[in-house]
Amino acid sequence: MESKISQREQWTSKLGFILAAAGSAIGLGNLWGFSYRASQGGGAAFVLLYIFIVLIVCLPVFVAEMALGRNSMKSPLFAPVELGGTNWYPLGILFFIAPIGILSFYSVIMSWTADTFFHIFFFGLPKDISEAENVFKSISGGSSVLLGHLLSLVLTAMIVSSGIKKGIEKVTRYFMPILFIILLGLAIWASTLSGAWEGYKTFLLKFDFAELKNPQTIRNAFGQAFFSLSLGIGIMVAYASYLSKKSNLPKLSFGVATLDTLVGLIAGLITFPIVLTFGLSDVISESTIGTLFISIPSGLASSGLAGRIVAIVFFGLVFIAAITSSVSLLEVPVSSLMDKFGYQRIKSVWIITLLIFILGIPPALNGGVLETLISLTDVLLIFGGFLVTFFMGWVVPRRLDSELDDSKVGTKTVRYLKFMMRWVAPPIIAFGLLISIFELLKGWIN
């Protein structure tokens, strides 16, 4: 095992891993998806379901993925084969394909974010909803979106091509503190708005018990938890393969999940006061991803220069978060290609980047394709989470024991994690998966 470790790059510190993993988790899914889905799912009811799923389901999945990555010291494509044999190669293929598919549309949304940032910076905010919709149409269609899609991928590729220490870890060490400072600053500013208290009540204190049984709310909570924590698609497998044996996997998992959840909650404390202050509730309830680029700019326009400054800072924050997520998505297929063919990192990066750019052309030019890919993503992540938990809990439990022993975890913690990974997480995930598939098919039929 030591020879494997010596041949792979490693994070320079535990903090480096935590910031990189948190950077992967904290992206568009947190800064906007969390608030949007909470607004659809009855506020506090959604938040409660989300936290339950993170604690009871996602933490065991997180530990399982990290144990798989560190024990195998392989890329996500080959990690399941290394531990479970060739019958588990399809799980590796899922890990390889899923991040490519997600990044193909994620980079499109990144381009919208950058375009919105520059439009506000140079031309100001739209005067009303109608003008905001026209601006969004201009940035989300035509050749400009393809250029933005390409530039977003190139920036991501440049970071990943520099490696773990000099690329991913270095960027996240710089970006993540900036992200947290901006986030807290915006939350403080939002607390001064006239609709702040009403927004907080809508987000955290409005509790509808009926929503706990609503299939759409359950699906949203599962999808948000898995997407925001980057689970089920091999990202944590890849990142954990660069971890030293001295790292405590449960503590690292809990730390990243806590940071991720806090960011989602703080984002809600920013978004809901803006929505209630500027009367944007109807716009939010009728739209999905476009709401971010329509409602926020048009709402802040009534605050003049201060609103423009806040909008610039907000979209800068969103783009930074998107970059830290996109590098983790790209690392999975890049490391897999390196393992498969023995390519150098730079060659692997640009081959995968070109492939993703081509695959991203349809969602860049057709909003319907993009919405379909987004809706499929939740199901894909939950399915991957189920497989990896079953794999580590039932197929190769001794490998899991080995990793927990190396982490010097207490006996009670080991028993708890193994029990959750075997008997609790899989059936709950299976339930969430069935609900998600049912709601997805129902949406397509309607």
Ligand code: PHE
The other form holds:
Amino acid sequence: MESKISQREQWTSKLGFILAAAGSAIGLGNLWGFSYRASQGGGAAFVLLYIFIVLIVCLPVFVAEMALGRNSMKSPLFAPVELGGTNWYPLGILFFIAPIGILSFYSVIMSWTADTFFHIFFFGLPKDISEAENVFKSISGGSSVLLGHLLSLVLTAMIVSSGIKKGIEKVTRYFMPILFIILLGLAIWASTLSGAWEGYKTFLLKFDFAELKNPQTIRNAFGQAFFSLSLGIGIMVAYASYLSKKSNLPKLSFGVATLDTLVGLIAGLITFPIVLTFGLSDVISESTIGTLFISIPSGLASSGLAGRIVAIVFFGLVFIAAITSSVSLLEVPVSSLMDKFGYQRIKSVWIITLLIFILGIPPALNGGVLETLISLTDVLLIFGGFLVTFFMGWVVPRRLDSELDDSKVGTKTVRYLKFMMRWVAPPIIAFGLLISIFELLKGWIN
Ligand code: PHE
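Alongside the form predicted alone that was just displayed, please also present the structure of the form predicted in complex with this ligand.
Shown next: the complete complex, the earlier chain at its head.
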């Protein structure tokens, strides 16, 4: 039975929300995924497509998700039903299941990050690529990865069990400023490397028009945009349900999207100079999900103690970014279970955490399963994004109107957003979805 939560928690301030939402958005997707995908090809065309999708498609999705959360004041499982009736329960179920699936492998990559961090801290950097590959093999296999997966989840669970204000908001308030400072520090350091300019050129200026038509690049850009902004699976529905009625949704979503995109770009300004300075292009061109964990440590090894410090700081940064994202992934099913059965937060947290731990065992132990889950995720997020914009734009437009009116944004912005949400975003997302499904199937057949 659905039970009412008498007093819904609220963020203490707008900044609290922005940092928490940016904390969700900024994560492995920016620091690992962005360079992983940008290096799979596409160069500057990938970056351009990505920015285009963020501006034209993802911003309306963002506002739609926030409007859904704040208007319903329900957990993602029940928000669509609250506004659109029981026919929309499947959308709520998608919101409930998708973050569970994503967190089950996300925490595996968190475990690699933490393990790499500790390995460099205690034993130093690997001497060459082959040693780095061996280290990565040991980190990403056997009991080590299971323990890391478990500990990452337990840490996430401890934060979420403390609630919105005392858990998620408090942690992101401390971690996000630290993250920004480290990121800037590393970018400045990377700019002093001998291959910095080569790196920037490869990342931002190597423009090939044909890449704009390459389905692989299009799919990567769509997937990256949705994944990086945490869109399509109810995260922003959950976070916006804790917002006060006074806050301006379009402005908040623009702020979060800008922060996230900047961090993605700055991460590229760090990783690409490292790759080009230390001659790692070959490792990168055979890009696998482990690339970052192999190339960065082996590249930095030639810089002695300074390299070791940079590597420790870098992987610490990646872990901080990941934890503020994993809490958002856990919050969605946790709040949904609380809503559904009237459970206490703590009980809900541990039930879901146990489930995610078990589901994460196959991807933890098998790289193939992990890669399959990652490629499925893109499709899922894009599909969810399509449904949310369609739902808010066409099925319950009045609810959208009332949220935008409450936001006190100018009438021009409101008109623009509604137009984008109805006429522009859904067809472009549908196009991206088709290409992504097609590419996914192609990958499976080959
Ligand atoms: N946006 C997060 C990242 O970039 C990952 C994430 C995806 C979080 C989807 C929530 C939902 O790492």
